[in-house]
Every structure is written in C-alpha cells, then in structure tokens.
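Shown here is one chain on its own, the form predicted alone, set out as structure tokens.
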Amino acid sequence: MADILYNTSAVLALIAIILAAWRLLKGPNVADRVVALDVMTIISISLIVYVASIAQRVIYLDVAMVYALISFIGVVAIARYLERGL
C-alpha cells in the first residue's frame, strides 16, 4: 500500500514540475517566473527525498538540504534585485 502512495506522489510531483515549467515559460512577468522556478526547486527537493527513501541512502538527504539552502539564497537575491536592485 505504501508503495502505491509513493509512486502516486512521484507521478503527481512530475506533473507539477511540468505545470510549473509551463508557467516559467509563459509567465506574464518576471515575478511569476521566479515563483515558478522556486516551485520547481521545491518539488525537485521533494523528489530527491523520495529517491533517498527508495534507495535508502541518507547522503541524498544532505544533497536535498544543500540544494534547498542554495535555492533559498537564490530566490532572496532575485527578490532583492527585483525590488530595488543590488
């Protein structure tokens, strides 16, 4: 039963990445594109955690944490640039 839930959540995450990529390409302004990119990074972090769970490798969780920190710093930098410039 748990395997069905894991696989269903992975498929839903992949569909969500496709929809976010569409918003990234078709976004009417820069802020929408930044939000879509942030959504894509959050979903990819959840997919990395999914792979860590399936492969039973703890090191992938460290990779996901570092990726989350870099993503957060990047989004904050872009937000500062859009708001008033660096």
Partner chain sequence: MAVFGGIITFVGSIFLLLGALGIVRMPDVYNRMQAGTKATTLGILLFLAGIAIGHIECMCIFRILILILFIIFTNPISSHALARAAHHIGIPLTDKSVTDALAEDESEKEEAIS
Given for the second form:
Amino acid sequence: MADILYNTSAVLALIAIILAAWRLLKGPNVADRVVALDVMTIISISLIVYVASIAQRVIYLDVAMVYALISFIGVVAIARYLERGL
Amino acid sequence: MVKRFLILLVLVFFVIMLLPLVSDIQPQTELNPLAKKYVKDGPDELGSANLVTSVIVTYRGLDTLGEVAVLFIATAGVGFMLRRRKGSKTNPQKKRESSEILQTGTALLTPLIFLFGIYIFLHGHLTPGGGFQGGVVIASAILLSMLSFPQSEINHKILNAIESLSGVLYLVIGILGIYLAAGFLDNRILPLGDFGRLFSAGAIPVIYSLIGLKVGSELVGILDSMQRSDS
Amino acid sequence: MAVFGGIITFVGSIFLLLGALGIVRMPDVYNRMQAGTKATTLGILLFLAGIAIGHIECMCIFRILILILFIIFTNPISSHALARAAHHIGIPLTDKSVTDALAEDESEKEEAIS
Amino acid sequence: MTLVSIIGFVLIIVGLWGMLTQNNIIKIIIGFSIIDTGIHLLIVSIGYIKGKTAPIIDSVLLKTDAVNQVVDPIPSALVLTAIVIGLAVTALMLVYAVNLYQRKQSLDINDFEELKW
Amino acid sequence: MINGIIIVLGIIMIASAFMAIYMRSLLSSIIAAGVISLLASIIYLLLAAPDVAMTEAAIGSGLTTVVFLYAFNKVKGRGEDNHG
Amino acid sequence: MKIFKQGILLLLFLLLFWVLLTSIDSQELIAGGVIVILLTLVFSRKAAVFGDFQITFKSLIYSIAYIFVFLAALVRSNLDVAFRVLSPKLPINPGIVKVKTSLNSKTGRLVLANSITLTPGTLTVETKGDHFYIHWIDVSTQDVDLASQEIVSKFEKYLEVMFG
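Please move on to the form predicted together with its partner chain, as the form predicted alone is already shown.
Every chain and every other molecule in the complex is listed next, the one we just looked at coming first.
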C-alpha cells in the first residue's frame, strides 16, 4: 500500500517535470525558461530523495543538499545577468 | 548543401565506428577482477569506507595528481589569456546594484555554504563527498558573494598562497608516503584509526582537504579572472 | 506509519504537479513565478516530510530538516531576484493587469532626472 | 546495450551534429559540453551492475558482504575527475572564443580563414 | 520503475540537447544545456554513483552556466538575448 | 559589543548546523569546533546581519508563534494557487502594488520579503527604502495603506519583536 503511494508520487513528479520541460521548450522569453528551470530543480530534488528512499541509503541525501544549494546560485546568476549586474 | 551532406557522411561514419563499442556493453553480473580486489581489500588495507575515494586518492593517486596538474594548467591559461594589458584603460561598465534582499541572503548563507563545503571534503572517506566536490561548493560560495557584491575585490595574495601551499603540501605528503609507507601518496603514514569514524583512513582526510582547497582556489581564480578582466 | 507517510508524499506530489501546471497555464512571467514558487515549496516540503515519516528508522530526519530549511530559505530569494530582473528588462505584464506601481515610480524618477 | 548507454550514445551524436553544423563558436562549445555529458554517462553505465548499490560502506552495507553488493568503483573515480577537468577546459575554450571575438568582432567560425586550406 | 524514470529523463535530456543546439538565443541554449546536466545527475544516482552525481550537480547547474555568462559579458550581441 | 554579539550568534548557528549534519560524536565535535571557530574569525566582521537577532524570552515565544502563522499562510496560499490553476477560466486580476513597512533591520526585511513571496498571491518584486513593490495576483486595492494592512501587517508584528 505504502509502496504504491510512493511510486504514484514519483510518477506524478515525473509528469510535473515533463510539464516544466514543455514550458522550457515553449517559453516566449528567457525569464520563462528560467522559471521552468527553477521548478525543474525543485522537482529533481524530490526525485533524488525518492531514489534515496528506494535505494535505502541515507548518504544519497547529501547529493540533494548540494543540489538545493548550488542550483539556487545558478538561477540567481542568470537573473543577475539579465539585469546587467554580473 | 555539399557541406551538409559531408557532415552527414562524417556522422554516419562515426556512428558505424562507435556503435559496436556501445552495443558490446553487456549488463554485467559481477565485478571484474581488478574491481573485486579493490572492493575486497580496500576497506581493510586503507580504512576508507568510500571505495571510490580510496581508488581516487591512493590506488590511482598518480592519476589524480595529473588531473590536478591539468586543472592548474587550465587555470594558468585562463589567467594568461585574460591578463590586464598595461596601458589599457579600465573603464568599469556600470553594473546594476543587486537587490537588498539578495545581499542580506548572501551574508546569511555564505558562512553556511562554506561550512557545508568543508563538511563535504572532510568526510570524503565516509560520504559521497570528496575534495573535488567540496572545492566546487566552496567556489560556489565565493561566486555567490561575487554575484551580489560585484564591486568587491578578492584578495589575490591569500588566494595564491592557499593554492600554492596546498599544492606543495599535497606533494610533500605524497613523497612522505614513499619513505614511511609503501609508495607515492600512500595514506598509511598516519594510523588508520577506527573504521567509519572521522579521524580514520590514515592521511585520506588530509589529502582530500588539500585537494579541496586547491580545487576551490583554482576555480575561484578562473571565475575571478573571467569577471575582472576589462574587455 | 508508512501508509501515513505515503499519503503525505502523495499530497506533496499533487502540489508539485499543480505548480508545474501553473507555469504552463499562467499568462505571464510573474504569474508563472507565483504558481511555481508557492506550490513547489509546499509540495517539496510535504514530499520530503512524507518520506522522512515513512522511513523513520533510517535516521535521515535531520538531513531532511536541513534540506527543507534550505529550500524554504533560498527558493523565495531566487524568485525575487528573477522577478526583479524580469521587471527591469521590461518584460511586460499580461493584458489583464490592473496596475503597475513600480513602473510608474520608475518613469517618474526618470522624468525628474531629465 | 543498456538503456543509459543508449542515452549517452545519442547525446554524443547530437552534440557532434551540433558541433559540425553550427557556425557560432559558443554553440560549438555548447556542443562540446553535451558530448562531455554523453561520454560520462557512457562510462558510468559500463560500471553499473543491476540491483547493486553504491560502493560506500555504512550501517546498511557490511564490510564482509561488500563484494557481492556494490558496483564497480573505478568508472566513478574516472568520471569524477573528468567532470571537474571538463569545466576548466570549457572555461579555457570560452576565453579563446572571447579573444577571437576581440580580434575580429565576430563569433562566426567562417570569418576566421587564416588557417583554412 | 527505475527504467521508467530513466526513459523519461533520457527523452527530456535529448530534447534539451536539440534545444541547446537549435535555439536562436544563446542564453536559452545555456539554460537547456544546464537542464541536461541537471537531469544527468539523477541518472548517475540511479546508476549507484553518488560521487559523480554530486560533482555533476555542483558543477553542471552552477559553475558551467556562470562561466558561459561571464564569457557572454565580453562579447557583443547581448541585446537580442532577452526575447526569443 | 555589537561585533561580539554577532560573532557569538554566528558561532552558535554554525555549530548547530554542523551537529545537524553530523551526529553527536566526540571526533566530529572536535573537528567541527575547530572549523567553526576559524570560520567565525574569518566571517564575523562581514556577517553583521547576524547581530539583528534579538535574544529575549519574548522573541523566542514570538518566533514559535511566527512559524505557525507562516505555515498556515503557506498552506492557504497553496490552496489558493490550486484553485486558480485548476479553474478553467483562470480568475486572475494581477498588478504590482506598493506597500509600506516599518521594519529597519536587514534580516527582518529579508524574512518579511520571503514570507510575502510564499503567502497567498503575492510576490516581492523590488524594495526601495521602506517601500516594497509587490506583484499581487488578485488586486483588491491600489491604496498603499490598505494594501499594507492586508499584506504586510500580519507578519510585521511578529518580526518587529524578533528582529527589532
């Protein structure tokens, strides 16, 4: 029962990532694409934690932490570039 | 049109060349002999829980030395190509100030990311971290403060000192391994300690910390010279 | 306990999906950002909390706590930076918009200078 | 022929196609970094063994049982350093592109004819 | 389940690779290239290589993007990057 | 005195982070202590924002209350977003409005801006002096005072005590 719920959640997260990829493809200008990237990052963190839970390894969570910190910097960098402050 | 056809021809040739290589990859069912030796003997011999770390730092230590050297050369290349020419006037373009929210957030987060980077390379033998990852995280911390305070200067003397000092110490530890233990970059110059604790695995945490500092300062050097140079 | 965690995770993933749907359906950058930031933040909070509850024996609660704090702290900052940049380079608001106080203030300032 | 190796292979081909067809130097560098990612995926997929876990010994994975439960650590070790080197090499290539731009005020590869034959 | 995740992520990665090559604005190309390495790190984690996943996550989505952006700062033609 | 306070706060903050990352173990604590003290020495001058935290009993109570207020607002905002996204007509009425805040400390303003971003239908776009410019998905008033009343004041009274 619990396994079904977890797997369904992962499938929903995958659908969400596909939707975000659609916005990435279509987005009329760069800011839309960066928003899609931001959302994809967050959903990827949830997928990483899901993978850690099915692999039963606590240490995989370190990867998610690095991900959360560094991809934030990437988005901020693109924003600063757009407003010509880099 | 001819060009496009030629490109397609090259690509088809490449696919034909590469395809057997890829299709020969069979799903393995057990480790090959070399990997088996590393996995079997690694934990007892070197005391490192992360076997990838033991391969990088000790078993293939010379490769890592070479890779650090390549990184150093690339950094030197970037610095050389973007050096400030004498006499050319620096006209700093007007940059937009970053928002106050971002500045406050940076001031709060930078010490934290630093500590996290140090955690990553200090625990290279216990967790998936290591010197390369930790160095990148530390470079990212400095990058964040470069993003929100674009006018601030980095102290190049300290940067160069950290880089050279960690490089020299890395080599010294490697050579000490020849005299005190079995070979170059052997980690058994320090006692192995209890398996799975922080102060274990001999010199691996020390070596990885030095690699982390070196990689971090080199990446900061690349970023800094790419940001500073007047164009 | 595992089923309870599973339900929380499921609710979280629904919010993640809504966030992604929001960035597809909304008409302009700022509204997309609204949907993207809020829904994904609560979504991932619930997702991670559900996994931590479901695997309570794995001692990963502290790490997941740190992860949640990081995300709650950094996600709004990046959204804010992006919204500020988008407004500065003049990406227009959607036609349905009622008011734009910031653009009015900026243009007033420019007139005062010139 | 595993699933991931196919993805890596396709990425290599797509990156190569991009490198050959595009005229902009920056696009060529992007193609290079796509090839980079593809090759890394290919190498890591060689070391994977189905159903086994990461070669890190902790409370879940016992030292005595490790041989039967872990994947090959050597490809991971190779790729790990290669990624960092890839970043430095990308930075170096970009700096060359910037220098070329400062010479001729153009990023089009067809404008640089000195070494053509 | 794992195969399903790999297939979906792989398709998105390949689509992003095409996007990175054929997108007209360079900045969008960079963002698409960032997505490739973002998703590659999940695949590394599924292949039981967390070390590689961590390195790719740290470098691919943060530093590579920034290095490209710094290079853009030095070349002309940033004006048309904003739209499109 | 100020720098002393912010140094101590930074040290405690980093130490808490280290203990959460690692487990409570003698070797980890020794190494972590040394590193945290070194980092504090390096960063204490730059981290002036850490001096903004008020260390009183009242601010502790208010912090705990604030967490609940914030979580409630977050859940409400998500239901709001869900309603807007799922309804076929997209009932939005967006615009950028100006609000006024009386907070002075930098950390307080940061937390306020983050809270505004995460609560129903609002997103901080720009800060200028004591005015915030907020993208509001459903503009009901364009008056500065009324908008401030509606968006800012519910958080402000807590943050006033927590950060001064």
